[in-house]
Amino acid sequence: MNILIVGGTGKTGRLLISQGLEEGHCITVMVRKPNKLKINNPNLKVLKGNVLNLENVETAVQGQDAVLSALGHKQFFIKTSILSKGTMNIIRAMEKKEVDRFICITSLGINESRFRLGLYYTLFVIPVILFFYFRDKSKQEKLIAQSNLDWTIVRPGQLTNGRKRTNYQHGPNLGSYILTKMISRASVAHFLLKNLTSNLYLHKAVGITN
């Protein structure tokens, strides 16, 4: 399968690339700084581009079977709309190029999963540290849900650098109002790739935790 990965230089994005290549997919990655990726593989194509540039995104989307988004940004304390604007460009490009399958990582604690990332995140981390980031993620999810794509939104718990597991939990009502549930980035990458050919969570937002 031809797959475009956006956000490929992040920790989860890199795992998506490596696991996707291991599964035999042809991977295209669009990044602002291609020299950040040190992976050499004949099935990997690295394009220089910015998700905020619609023309760049259209070029990257052309000829793909699916798009996986692991977009993130580090400006947690600054009012920003990188995720929502970038996702809007992905949606426009996919609809124009007639690429239907879109799977996007967001987080538990957003929209109808509000409060399900545990008390620590609900009472402190989200309102004090990640307020603008989570607000932008909420906009991102709404844009995806309003699109004409075959979308799936994946909401992981707190991400860790643990090993890949395949016996993780997934479903629409996961998480906890009290405890912060966790999941490894490697397991999240496995789940995204697994759902490329599954309709189980088509047009749905799904949680994933250990």
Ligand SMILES: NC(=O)c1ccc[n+]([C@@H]2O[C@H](COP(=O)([O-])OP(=O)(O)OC[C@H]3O[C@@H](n4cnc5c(N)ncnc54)[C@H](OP(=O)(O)O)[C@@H]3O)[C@@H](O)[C@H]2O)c1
The other form holds:
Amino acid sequence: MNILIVGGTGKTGRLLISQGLEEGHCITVMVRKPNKLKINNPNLKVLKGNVLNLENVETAVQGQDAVLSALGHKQFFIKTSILSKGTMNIIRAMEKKEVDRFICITSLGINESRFRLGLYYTLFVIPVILFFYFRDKSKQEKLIAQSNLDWTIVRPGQLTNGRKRTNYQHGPNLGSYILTKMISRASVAHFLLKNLTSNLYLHKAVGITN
Ligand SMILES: NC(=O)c1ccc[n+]([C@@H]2O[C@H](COP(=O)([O-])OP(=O)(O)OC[C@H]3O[C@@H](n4cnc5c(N)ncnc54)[C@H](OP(=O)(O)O)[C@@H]3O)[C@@H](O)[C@H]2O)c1
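With the form predicted alone in hand, show me what the form predicted in complex with the ligand looks like.
In what comes next, the whole complex appears, and the chain from above leads the way.
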């Protein structure tokens, strides 16, 4: 498949690229700083672009079969709308270029999965550190759910840099109100790629944890 990856220079995005190439996909990444990616592969095309620029996104989306998003940032204490604005651009570009399949990583703890990232996140991390970030993620999810795309929202537990597993759990009611459930970025990447050819979670938000 021809796949566009957004957030390809990030920790999960890099694993999406490597696993996607291993699976034989033709990958395009749209990144702000192409020199951050040191992968040479004939099936990888690197485009310079910013997700906040609609024209950049339209160019990147052209001719793709699917878009995977691992978009994120670390500007936690500023009231930003990077995730929702960037995602709106992806949705607009996909609708214009008639690319239907969109799989986007958000997080447990958002919307109907509220409180499911465990007590520590519910009482401290989300209200104190991730307040603006999670508010923007919530908006991001709502935009995706309102779109006409074939979307899947993937909500991981706390991310680790552990190895790829294939026996992780996935489903609509995952997570815990008490403990923080973990999942490796490598397993999340595996799950996104697996869902490219599955309709199990079409038009659904799904949790993923160990
Ligand atoms: N950390 C956790 O425990 C946890 C738990 C659940 C869910 N998540 C979510 O999982 C997702 C992936 O996490 P991660 O740790 O892999 O993320 P990450 O390493 O922070 O990567 C984020 C990516 O987004 C890109 N990006 C940011 N702004 C951009 C823009 N304007 N245009 C184009 N690209 C842009 C970054 O590009 P640059 O390299 O140019 O900055 C980077 O490639 C995030 O949405 C995160 O919130 C995280």
